[in-house]
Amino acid sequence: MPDFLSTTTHLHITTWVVALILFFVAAGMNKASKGRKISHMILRLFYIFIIISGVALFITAMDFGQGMLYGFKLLFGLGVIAFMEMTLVRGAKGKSTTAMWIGFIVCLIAVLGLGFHLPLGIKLF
């Protein structure tokens, strides 16, 4: 049986990367499209995933002695799932989202800059 730690890993880095694959399609959509809207409403359902997975791995990180950094990486990669969904949302609505753009950068910048730093990411630095 495989442990906790490495399936919900694996769960969890699935999970965001199907989400913002997602996310830029239904970015690139007709904003009156019926597949946008199709798109929008199954990446809400991934959101749920990447927290309630997102979750488990922050209570199983605390036994890391980093909490405070997992704790930043956690507070960022909610800013990047409430920046896509004000970033789909305004678009929506035909308003500008430019600053939802930048936000939804710099913190997905933030949060994978943490996660391949930090003792339960891959190590590229």
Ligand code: HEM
The other form holds:
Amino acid sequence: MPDFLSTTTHLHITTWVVALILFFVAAGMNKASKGRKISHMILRLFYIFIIISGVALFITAMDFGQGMLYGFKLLFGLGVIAFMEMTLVRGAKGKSTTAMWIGFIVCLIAVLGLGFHLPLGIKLF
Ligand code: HEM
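Since the one above is the form predicted on its own, can you give the form predicted together with the named molecule too?
Okay, now the whole complex, with that chain kicking things off.
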């Protein structure tokens, strides 16, 4: 694999692993705590890193002839981000977050499945 793709895939993996950790940390903290607000702020910065590295991979992958699967990868990836954000915002307001957690888990399973199936980086199945 060319260096650019290998580096970008690893960068992409790093960004979403950090984001998931920040999300769980923030979600586990007390609603009103400063720590939760700070973790959420850093998490938002990581959304941008995930999207930049994901789009870079996406553009290259458009030559692979698997456009539809890549389209779903992008949508579910954005879905994971949207549900993390809604879980934290609704949680902070004291609203119910059950549906948001379900959306998060569904999108996460889909995106991990697609990511590790598609040809770049690690191909598990
Ligand atoms: C939190 C959200 C996300 C998670 C958990 C995630 C997860 C993954 C995983 C597991 C891989 C496979 C890495 C590998 O095979 O080495 C991957 C690759 C990729 N991701 Fe994401 N991703 C997310 C968001 C995004 C977004 C928003 C985009 C598009 C804008 C995107 C586009 C891609 C592309 C194009 C690939 C290359 C797929 C391949 O051929 O292997 N991802 N991602």
